[in-house]
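One chain follows as structure tokens, the form predicted alone.
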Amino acid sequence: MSVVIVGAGPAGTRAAEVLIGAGLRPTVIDEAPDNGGRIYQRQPAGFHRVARVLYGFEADKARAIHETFDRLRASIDFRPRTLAWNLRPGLIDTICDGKARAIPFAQTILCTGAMDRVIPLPGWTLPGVFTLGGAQISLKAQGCAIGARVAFLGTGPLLYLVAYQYARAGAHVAAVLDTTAFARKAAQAFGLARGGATFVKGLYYIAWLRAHGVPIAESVTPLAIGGEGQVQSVSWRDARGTTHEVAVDAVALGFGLRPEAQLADLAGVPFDFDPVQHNWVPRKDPSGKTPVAGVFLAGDGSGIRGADLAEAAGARAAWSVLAARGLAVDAGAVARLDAQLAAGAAFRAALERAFPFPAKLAAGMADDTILCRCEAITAGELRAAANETLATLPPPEVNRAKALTRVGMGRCQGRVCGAAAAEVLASTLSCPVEEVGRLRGQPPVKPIPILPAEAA
């Protein structure tokens, strides 16, 4: 049977390297239209936008990744516009412009990426919010901003790339909004510098924001997204205790990134929470390998550790499958790619402790703010089922807050609201946020359509 990797990004297009290299023929899932994952998402066909524009500084890698696939697309079983919906021993269901399939795999590398972490405040589900990543694709696919007025608010390198990304690409950028303080990232300067050449274009963005006009303001405190039937204001507070309120018509929010590791939960790969990430990110070892026979994990979908580190992970793991299929290992690359995958670590977690989750923004959020958009359920909702029935019959546990609340149970499955949800229970019961757990993953993992029958 076939190797299937799930995701075209820049640990799936490596992993299929490795494996084409090794006379393997294998079979590669991804949502998108093309590959290049979210980082090097490809332009729609009929655009034709330099690369240098499209991807700044990281065009030349890109170019590189798109070249690689490209190359290899004769040797791939290639399936783009497909929706990896769950995991069962040995197969995987998949549906593609409405058409359902299992795909039976001997070995799985899940390449699935990360999505932003979301705290609502007040106005968050207002038309004209978006994440992050969101208007990064947004301008990458489709050329367009989410907004003609746009404030970026969060915290982490993503704030500022996309920013950047914004003002180059000519649209007004109201404000750059991060609730970590500069001390905070000035006290990690010794582990970002191991960055290299990453820290120095993360110092540039900023620069160059700032040279150019862009106000940014550090440690704030959101206080709400303001606008009747549309976005047009944001306020916040400043470490001072000032409030300030910017007109816009769009804001991106942002609060670092969680892994997409859904497959892996419904694959049976136990998960561990991580405390310099403060995500919950399924088991594996260096090589990628999980503790379930025929899965392993590479890039973000494992742990975030960036586009880079994606890279080498890909390859790794397919290094691994082969060992598990018992054939021939390349014993130097290997021992290249553990090198720089340990050597990144540091840098990464200098990172995560620089720009890090702001537990408490989302555990205080007010009792009226909606927290599931899906079940339009508040903050207050679930802090009332917490004091009424999880304090008296444990665990405090947030699958048992999901049953009580329909919190997390909504399109999404708790993927935008898990995150902020299991810090308010946490808050609300006085234990560590670990404590509380993590939504579990319920297929499908995403919206599927439902045709009728005579459009099946």
The other form holds:
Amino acid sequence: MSVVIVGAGPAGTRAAEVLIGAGLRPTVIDEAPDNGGRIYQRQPAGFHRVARVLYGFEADKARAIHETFDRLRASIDFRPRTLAWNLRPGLIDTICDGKARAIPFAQTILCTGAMDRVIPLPGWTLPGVFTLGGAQISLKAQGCAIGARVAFLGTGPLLYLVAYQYARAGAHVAAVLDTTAFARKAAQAFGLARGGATFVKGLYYIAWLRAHGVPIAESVTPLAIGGEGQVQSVSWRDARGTTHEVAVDAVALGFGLRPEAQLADLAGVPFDFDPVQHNWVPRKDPSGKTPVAGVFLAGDGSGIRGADLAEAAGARAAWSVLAARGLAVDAGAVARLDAQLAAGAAFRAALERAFPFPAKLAAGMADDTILCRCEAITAGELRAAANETLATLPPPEVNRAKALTRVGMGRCQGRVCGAAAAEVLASTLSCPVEEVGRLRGQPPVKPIPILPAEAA
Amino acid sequence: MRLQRLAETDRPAVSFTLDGRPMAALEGDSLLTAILTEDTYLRTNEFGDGRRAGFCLMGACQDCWVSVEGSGRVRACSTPITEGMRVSRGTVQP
Ligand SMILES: Cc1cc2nc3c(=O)[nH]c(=O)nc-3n(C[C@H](O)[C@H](O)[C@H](O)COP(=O)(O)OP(=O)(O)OC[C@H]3O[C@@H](n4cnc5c(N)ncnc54)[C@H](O)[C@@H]3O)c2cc1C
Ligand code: FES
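Having looked at the form predicted alone, could you now put up the form predicted in complex with its partner chain?
In what comes next, the whole complex appears, and the chain from above leads the way.
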């Protein structure tokens, strides 16, 4: 029986490469029309920008990933445009162009990547507000900016990277608004310097933006996105308490990333709260093995570690699969990967400390701010439910809150609001956020058309 | 807000209709790009929160659904535009 890889980003690509090297023919499933994943997403046919323009400093890595995949394509059972919507013991349920199909596996490597972590603020559901990652996808995959005057709001390395990419591509970047203080980043400089090139690139983006007159504000408290029917402004308070407002027609919003780990959840992999990332992450050992037999994890879907480590983790998980199948393992290659993963972890931890998730901002969301954008449920509604019912009925956790308020029950399954909802709930109940738990994944992991009988 | 085309504008044109109005896009556009370069929204929130224009562009938030004649409801961010598509933004049922 075959090995099934879900996700054809850097992690999935390197996993496939190792498996093919051992003579296997893996199945690779990706919802996207082509391979590449998020950072190395390929543009549609008919687009002609060169790698240097699309991927900047990462052009060589992007090319290497694409070339590797293209070279291996004949040895892969590649299924693009295919959503893996459920995972059962030994079976992955998929749907492609409306056709359902359950794909059996002996081992699966879930390389499902991440999405933006969001903190709602007044006006965040207006047309013209996109995630930071979404803003980048618009530029990379479509050659479009999300607006004519764009503000970048949030924190994390992607904030400066995407603002830089926009400005370089000729977009008007009206402001970069970082909730983190520069002092905090500088304090992490020692740890960050271990990241070598990554650290230098980050400083370069900031310096470039400043040199090109892009206003950058740090330590901001976001106040609101204003507008009637569409974005017209964004306002914030600076560290001294002064309020500012700038006219924009689009806002890119993001506070770091969170793993897309629903399939691991459905597989029964236990989750742990990682205090450094401030994320729930599926449990795995350093080789990518989970407590669930046959289920392996790699890349950002198993905890945010960035693209380079996603490649290493993908390859490492594939070696674990080979070991599980009783096939030969190259001890030298494994030792090199383990060393790379261990060294990378230190840098990642410094990066997370440099751009911490502003949990207080989420916890302090105003009562009338919409928390769940699917069903327009406010933070106040969640707090009321928490106060009235949850406090008396242990355990006070997010799945019960979800049942009571429908927060997290909408079509996105809490992908967008889950992180902030947990903070609101925890602060209302005066408990650490890890105690309110996390929203559990449900099949289908994304809405699918009504399925033919075969898949039921 | 309108999406601004910054590059790759030398692609062949595609025509489609939006709520019955004839519109032009470029081959390779997603439905989201095709609509939001010309207009400000994709759908209306069923719970009274007004107009929406997508959010994540990566198939995760489900806030970009539109109706396409013959295909039913689709995610605008992950559906490529094709010649002659008839797209409508009528209120989507919860
Ligand atoms: C929008 C976005 C933009 C980013 N841009 C950058 C950047 O510019 N620079 C940077 O350093 N980092 C960036 N990141 C961080 C990024 O997550 C990692 O750097 C890197 O892409 C991780 O690689 P990966 O292989 O783990 O996952 P990804 O590259 O995210 O690949 C995961 C793949 O799995 C597929 N997938 C997921 N779930 C399913 C499913 N259920 N069924 C089928 N297919 C599925 C997805 O379609 C995707 O192609 C970005 C993240 C996001 C979310
Ligand atoms: S914009 Fe989020 S799913 Fe399409």
